[in-house]
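A single chain, nothing else alongside it, follows as structure tokens in the form predicted on its own.
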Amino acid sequence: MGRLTLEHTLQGHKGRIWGVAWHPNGNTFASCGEDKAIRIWTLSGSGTWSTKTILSDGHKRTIREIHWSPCGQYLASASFDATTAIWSKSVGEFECNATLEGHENEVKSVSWSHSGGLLATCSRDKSVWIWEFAGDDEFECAAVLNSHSADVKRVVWHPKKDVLASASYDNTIKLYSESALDSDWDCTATLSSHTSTVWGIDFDGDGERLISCSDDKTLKIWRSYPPGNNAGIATPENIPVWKCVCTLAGHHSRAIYDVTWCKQTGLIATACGDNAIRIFKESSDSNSDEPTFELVTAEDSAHGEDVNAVDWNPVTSGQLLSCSDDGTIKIWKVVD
């Protein structure tokens, strides 16, 4: 069994921290809360984190989630302001370089494709908008998707297809592709099983399976069975089909607010309302349409309040980052 050690705790915002993301090259992230400014931290040659810039000017209410482009160049930044911020960094300093407006109500997330060339949002308003990256920090609006009937609390995009899901305060995740008749994008699976609010989804890898936490303190782990496969599955229209292959209950006392699936080590870590981490991997002797996994390490006074948000860091191997309603910023590693 592993163990989690602190390896830092970082200050710096007034209030609730509610998202951190690594930059794709695994030495920097950002940071972003309920005092409107964004942190970007970097790491020094002596190994100590540091905040090298404050961007305060983009939002004028709760900054809730931000997220780097793939090629590092771009973060993006959803905020109750129900705009979308995105910033680059083209000449020393970062700018705001664009902001995306259309949503009526507060913006929980938003998330990049795999590419680059698309990104989605997503509302209290119960929409989700995919937006076209253009070039010269021009976005179009791609699509506006009202298939949940509340509050959209996350979007993610699939590690290798232009693929989204998202997860929402109706209980349930939706799957939305291109269509490669009329190039209008549908919801393509509605994955129902969870008894309450939805609050974090992340994919698997490769792609083919996906994990969902939620309110009712369960995780649930679903996998995409394509047409043709082995387990025999129906695939009408011949797309493929969702279905929940495992359910892991008891381990948290509070909703999970967040989920992160690691794309190295295939760990995953759980951010929860009891204030703890959880770090849970799959069994040795697991099998693919009926999974097994085991709590690994569980830190459970990690934050002295909530922990609203974990991610691991892609570059470095069982690093994690977790923040909290404490207004501090911890970074963890996993070790044997």
Contents of the next structure:
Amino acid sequence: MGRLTLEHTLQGHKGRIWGVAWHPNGNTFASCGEDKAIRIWTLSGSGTWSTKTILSDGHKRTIREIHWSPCGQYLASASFDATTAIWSKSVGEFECNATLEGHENEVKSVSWSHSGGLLATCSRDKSVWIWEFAGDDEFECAAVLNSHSADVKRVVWHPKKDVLASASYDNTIKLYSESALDSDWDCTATLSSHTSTVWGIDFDGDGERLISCSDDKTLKIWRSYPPGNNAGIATPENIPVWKCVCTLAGHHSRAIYDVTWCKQTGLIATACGDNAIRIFKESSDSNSDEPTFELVTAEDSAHGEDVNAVDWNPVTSGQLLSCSDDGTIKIWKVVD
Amino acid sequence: MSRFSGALQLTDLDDFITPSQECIKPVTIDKTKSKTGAKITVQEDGYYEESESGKHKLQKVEITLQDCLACSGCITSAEGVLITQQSQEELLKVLRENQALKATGETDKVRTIVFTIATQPILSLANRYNLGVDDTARHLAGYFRSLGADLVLGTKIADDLALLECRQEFVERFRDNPQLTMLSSSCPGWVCYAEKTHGSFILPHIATTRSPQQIMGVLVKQFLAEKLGFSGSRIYHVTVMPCYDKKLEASREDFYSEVNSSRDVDCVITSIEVEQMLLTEDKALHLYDPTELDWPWTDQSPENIAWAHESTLSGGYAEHIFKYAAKELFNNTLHELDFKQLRNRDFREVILEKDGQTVLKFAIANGFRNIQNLVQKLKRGKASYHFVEVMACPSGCVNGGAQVRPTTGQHVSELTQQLEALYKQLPLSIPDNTHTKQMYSDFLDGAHTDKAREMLHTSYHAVEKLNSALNIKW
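Mind sharing the form predicted in complex with its partner chain? What's above is the form predicted on its own.
Full assembly next; the chain just shown is listed first.
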């Protein structure tokens, strides 16, 4: 079985750190937190990580999440000040070149679509917004989706299609896509099974499966059954039906705040309120309709307080970023 | 599912709340001499204060719809309040009480019941019950009379007056400042959203012309009351509208007359509620004897009941004002307008060019996402529109939030297309007609007079954001 070794512990933010996100090139990442600042970290020749840039003038309140565009040119930040900022490095230095307003209150999450042409945000105001990115600083609101009945915690795009997933305080996950009929965005599926807030979601590499983590201390794996699937699952509206095919319970002792599914290795990492980071992988004899997953390793005291976010390096296999209420960022490596 | 427009569904808290739970409105509590040691106990029928003098029931806090409108807190919980103040149950109760008064001969207390039916609900119900448009209106009139209505009216007169006033307001504002952007005012979802979230920035752009519902309100409670020879408070005025937001509009303080001590519109019911009422009666609409609608305004009533106002489905503001302004300001007579669709079908613009220069630029922005894009453009100084017709519902009023729902398996857009087709068959109303002329001369001391301004215009109020500790939540 594998284990997790700590490569680096990084400090810089004041107060709790809410989010970390790898740049698509894998040798830069960004972090954000309650000090209202975004830090951009890079690896130097000597193998140490340092803050290259601090973006501190974009938001008036806590920055909850950041996300890089697939091209790596833009960084989006979601803040409790009800705005989403878009930063770009067109002329050497990072600058905020658009501020998206519209949410009534705290923006909780932001995500770029696979093509980078769409951006999604969600908020405590219960709504999910989809923005079309028309280049430069031009963002147009393409949809305001009011499907959730409570605070929306997370939005994540499908890795290959324009399909959006959102997770909420109402215990459900919802999926959205654009209707071919009238080019309006509609909620196409509601995934119910968690018994408390769904904090995080992530797709696997090809987007056929989704993992969710919850305040109910479980992980759930959901699978998409498209029309005409071999399992004989009925698709009444001729769109894919999502079913919960696996629940991982008994591993976490507190709320699970984040989950990340490695697109290269298939490993799953979780960030938990019990200060631990856990790594799971699919069993070798797993069956696609009833998959089984096993715990690879649990790093019990990964951080001194709640672990808020985890992110797999998209280039360097097995490298994992984590951040915590304890004010540190850690870089880990899964070793056999 | 909420029947409010999308603009009003954005709210502040995880508000599956009812007003009593998390409402942030400060409440005055009359404190009698405070004694220590009092205990509050909760029992099924309310809260009790226990003290040495014994137990007494605490007064329940009453939150009115006006409180909700004046507050920056939640809005959907207003839905709970609406149920008690503006509902079919309340309407039926008032009608029953009125019938009872008639029966006991207490004629001095009997109220005259007036129904006003807007065009969009007629279309919705015509489609629902598979009847002709004017026939639907006649059967509805028959149904409402069976419930005790004394007069049943259409909205043509108010729709016409709203266009006349709004186009006049536009031309005056444009002559004053050709860089202006004027925004339409007939959609209460949009107005309420603007007041609550964009206050002082957007409100000066919004036309002061009242919506047709509120013009009907003033006509009924003042002109009609005068004609009938009694005070407006003796009239109970019910409107049938395509959306819940109209209930909020009718509840605005601005539309309460101190003199009459009554609201211009007492109760708003919607298409979907009429459908429910008919369902409860267990009698199909066509089984109610059709009756003609009333026309108390002028001697000769128009030959039709339901009328189209231009080709768009929300009163024709952009189209009508554009044509009028082109003629009035640039001496261009236009018939058909060439609206260009922008990002989506609910955002369209039309321009008038003169000598290669754009002299007039209008837009129609429907639905909440386009309201957002419009507001952001205005904020960044990138909206070069002279006038924008703004409606909170996608596709406009014909697709109002409280229109009859699509049948199972039917897509909303399919239903909207059916209603659109019905609308396109309606006769076109020309607002400059003998009826409106007579209304101006008989009731408003003529056009552009102080009285016309007072009766047909209104004002808006920015709602201050409350930053109370109760609002903060991680």
